[in-house]
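One chain comes next, on its own, written out as structure tokens in the form predicted alone.
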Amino acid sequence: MTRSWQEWLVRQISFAGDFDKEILEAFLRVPREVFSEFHYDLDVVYSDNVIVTAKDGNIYSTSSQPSLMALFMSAVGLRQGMKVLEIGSGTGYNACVMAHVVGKEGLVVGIEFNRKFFENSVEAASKLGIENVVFVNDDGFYGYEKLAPYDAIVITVAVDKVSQHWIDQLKMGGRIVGPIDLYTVDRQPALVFEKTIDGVAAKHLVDTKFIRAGGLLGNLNETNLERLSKIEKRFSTPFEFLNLPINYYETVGVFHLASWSLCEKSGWIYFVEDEGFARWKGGWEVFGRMELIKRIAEEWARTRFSPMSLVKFRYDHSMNFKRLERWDET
């Protein structure tokens, strides 16, 4: 009975994209209902939709849309023998599906911040006899150095920044895929980051909606507000105004992903640097010495202010901004 529903799910996933046979077959081998503490009819369990799998107080764990997870697996080139780190593994369904894709010679390490959800994932994997998956109860910001390096990192919770630990633990040529929480505009584009000898390159994959991360992967707004509080009172009037011929949502998205320096205060969007800050008012009002924001603006202008979905972001290995390009021209 369950097998026929799994086959139905795979057909739905196939309609959403051209995915490798190994990825589709993995969904046939893992019963999704095992990872949920709630009972659903099988037509719900095996629909290509998000389902809530567990609750701990006011915190929920969800099983992501299967076709989106297949897209993430495809984006990092998941295949036999790879070692994969998953950030935000919840109750473990996606990690166990990936474990079948990488096979016995591969390994999946799933990190989950919530203790209850972590315990649920361990129990489910044990019940199904899946041995090439390891679950860790910790803050995913730190990755998992003990089993590094990884061929790929898959993020299944909305994070507001890319951790330096992930870049350090990723093999050269490896990829990271996942949603970035642009908290000032309530938008969560998923990006693919690739580590190369020259640094890290990132481009837009698809727009998404995930549960926001807790811990150090969800505190960037607060961190930047603290930086702002240390310098804001030093300046009373703007030094200059940066006018950008592009809409607010695209501007905030590009500047967030290029800098990791945005925060929101009293309805205003701020860009914070060490010796100054900028405030959005139909353009950036610049207070103090601001070098990074100007460089991002200049780089973006070189792309003819292309929308975020067409911009390639380039960083060094410490995730410091280097330049912007149109990805369809590089």
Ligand code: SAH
Contents of the next structure:
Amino acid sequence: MTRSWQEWLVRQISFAGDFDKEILEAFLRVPREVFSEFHYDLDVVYSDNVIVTAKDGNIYSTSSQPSLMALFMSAVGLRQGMKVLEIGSGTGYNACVMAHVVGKEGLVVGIEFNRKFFENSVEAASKLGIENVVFVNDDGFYGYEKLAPYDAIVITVAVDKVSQHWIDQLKMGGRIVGPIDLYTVDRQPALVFEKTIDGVAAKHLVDTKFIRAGGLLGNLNETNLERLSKIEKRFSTPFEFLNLPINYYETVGVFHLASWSLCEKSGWIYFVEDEGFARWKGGWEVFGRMELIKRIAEEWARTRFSPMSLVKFRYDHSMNFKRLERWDET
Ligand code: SAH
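Mind giving me the form predicted in complex with ligand SAH, seeing as the form predicted alone was just shown?
Time for the whole complex; same chain goes first.
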């Protein structure tokens, strides 16, 4: 009976993109209603939409839009035999679908911060007899060293930055996909990061809307505010101005993704470095010694100030910024 509902869901996913047979078939094999503590009619469960699956106090877990889950799997090249880490596994639906894609030779490791959602995921997977999935109750920031290295990492919660641990635990040539929370402009572009010999390359995939991460994956604004408070008092007048002929949302997006150094205070956006800071007031006022922001601005000028979606970000293996390229020129 549910089988035909799952076929309907797969038809909707197919309309949204061109996905491998293995990915589509995995959706046929996992009943989505098992992962929700709330009751929905099956036409709701099997529509290509987000559903709220669990609640703990005022914290929620949601099952992402299935076609977006398929897009993420596709973006990391998920296939049989792979070992994949999921950050923000919630009540486990995405992890269990991925478990069918990677098959018996593969493994899914899902990390979930919230104890109750984690318990729901363990219960659902055992009820369905899915054995190649391991759930861990921890902050996703740490990844999961014990079962590393991973072929791919799929992030299903909007994070402030890519954790160094994920890069360390990812195989060479492996990919990470996930939404980055640009908290200063309230946008969540999903990016694909690839680990190569000479660093990490990233490009924009699609704009999304996910639950914002808590814990160590959601505290970058506070961390940068703390860095700012250490340096702010040393300067009262700007040394110079940076004029960037482009819309403010794009500038903030590029600066965020290249530096992970932005924060917001009393309506101002700040870019923090160790010896100085810059802040936005119809243009960027620069206080103190700023090297990174200037380097990013120069690099970005070389791309003719292409929008965030058209630039490729390059980092070293510690996620420090190296350079920007237009992705259609490489
Ligand atoms: N992928 C899941 C649900 C994603 S909702 C599914 O298929 O159902 C996002 C989840 O990320 C929530 O359950 C939330 O509790 C969790 N989360 C938030 N911050 C986290 C962190 N720092 N580490 C791990 N999980 C986190």
